[in-house]
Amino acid sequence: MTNNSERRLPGGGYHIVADPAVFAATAAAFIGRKIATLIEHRDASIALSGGTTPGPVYAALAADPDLDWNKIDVYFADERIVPYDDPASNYRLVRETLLDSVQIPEGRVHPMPVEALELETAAEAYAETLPDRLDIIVLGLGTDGHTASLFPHSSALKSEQRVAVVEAPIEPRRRMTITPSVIAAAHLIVVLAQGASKTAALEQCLSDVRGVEDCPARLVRGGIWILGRDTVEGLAVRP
C-alpha cells in the first residue's frame, strides 16, 4: 500500500512526500483542489512549466471532473525558443497532456511568443497579459538546481522585467521565462521534484551553502513541494 507523508521545509515552505507509483495522481489531486475551491467564486490562473515530471501530473488534472476550464486562465512559466510543434516546446507538452483533453477556451490559453521575430518585444509583451498575482505557479526542479528558465547565475535573476529572454547551458539555449518578481507575487507555488536524478539539487536547495545565485530554485523554497519518496530518500539531512 502507498502512502505520503507531509511536514514542513527550510524556508517556511511544506513539502509532500509522494510514492512514485501514485507521484502524478498526488500533484494532480493537490492542484485541482486548490483551482477548484479557486473557481468557487471567481476566475483562477495558473502558470505551468515543461519538463519530463509535469506531463503525467498534467494528465491526470485533465481527468479532474470538478474543474470547469471555461474559468481557467493557462499562462506558462517558460518556454524554450522552438516552433509550438517541437517536441521541445512546453506549449506542446501542455496541449498535449492537458488542453487537448479539456474543454478550454482557447481565448484562455496564453502560450508565450516565441514565435515572434523580436523576442524582447515579445516577452514585454507577455508581461503585460500576465496577472499582477498569478494565483498558481507549477514549476519543476533541474539537476543543476534551475526553476522555470531561472538558471545559476543568469542575468534574469536580477532582471526588472517580468518576463525576460535567456541563454540557458542546455539545449534548447535560447528561452523565455518569468522572472523573479513574478514568482514572488503569485498567491501559491507547486514544485514538482521526482527521481533520484533530483535529490543532490534538492540538498543544495535546502541548504543555507549555497545562495539563489548558485541555486535558483531557491527563490520557491516558500512554496508546497511535492517530491517523489525516491528523491528525498538519498538525503544527506531529510527534510
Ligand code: 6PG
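Predicted model only: the values in this text are computed from it and were never measured. Residue numbers count along the first chain shown, from 1. Between two forms, the rigid core is defined as the largest C-alpha subset superposing within 1.5 Å. First, how it differs from the form predicted together with the ligand.
- Relative to the superposed core, Ala18 shifts its CA atom by 2 Å or more between these two forms.
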Given for the second form:
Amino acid sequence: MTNNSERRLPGGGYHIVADPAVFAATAAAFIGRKIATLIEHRDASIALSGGTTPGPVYAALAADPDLDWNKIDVYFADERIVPYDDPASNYRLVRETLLDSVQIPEGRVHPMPVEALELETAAEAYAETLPDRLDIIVLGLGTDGHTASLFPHSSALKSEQRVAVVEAPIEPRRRMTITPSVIAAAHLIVVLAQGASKTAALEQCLSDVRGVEDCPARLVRGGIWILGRDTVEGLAVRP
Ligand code: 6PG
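One more: the block was the form predicted alone; return the form predicted together with the ligand.
Complete assembly follows, chain above in first position.
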C-alpha cells in the first residue's frame, strides 16, 4: 500500500507514506478499498473529520471508480458551530471535496445539525441517527493531541452522550463532536497525520506517559494510522 512497510501499533497498525505527494492518494486508496469491500455485501457508514489534512484525501476518494455512493452513508465525526456555507464548516469541506463530485443521494448525507437553535437537543437527535457501530471513522490528529473535537481535559471525554456540544480551546470554539463511545464502537478507525507539526502529538499518543485526558488521540491508538514520513522521522521511539 505504501512505499514503506506496514508496522504494528498496540492493537492497530500504521502505514508511513514517504512521499508527501502521494499521501492523499495513498490514504484514499486504503479507505476506498475498505469501503469497496463492505459495499460488496451491504451498505456502509462512514464518518468524516475536517481540518486541512483530509480535503485532498476526500478529493482522491471521490475519484475512486469502485465506490457506489448509493450504498454509502456519510456522517461527520465533528463539526464547527458555524453556517454550513462558512469556510470553517467541515460540511462545506466534505461537500466541496467529495459530495459534489459523486452521485450520492441527499438522504445518505448526514450533516451535524449545527444550525439548530437548541444545540444540545440537536446533538442528542443526531446521536440517534448514528448507527450503533459506524463502519469507518476518518480522524485527524491535532498538534495538542485532540481528535475529532475531543480536546485535552474536555468534559466530552467522559460524556455519556454519543454526540456532545463542546467549547474548543482553538477557533472555531463552539463545536459538535462524536464522543469516545462512538469511536470505541466503530469497526475501523483511520487516523490521518502528516507534517512535522504532529510529531510531538504522535509521540504523546504512543507513549504511556500520558493518558487520554492529556492526549485524546490515545483513544484511537488501535486504529490504522496513515502517517507522513515527516511526522514519524522526529519520533524518539519509532513505532
Ligand atoms: C476539525 C477536525 C480536527 C482535525 C485536527 C487535525 O474539525 O478541525 O475534525 O479534529 O482532524 O485538528 O487537523 P489538520 O488535518 O488540519 O491538521
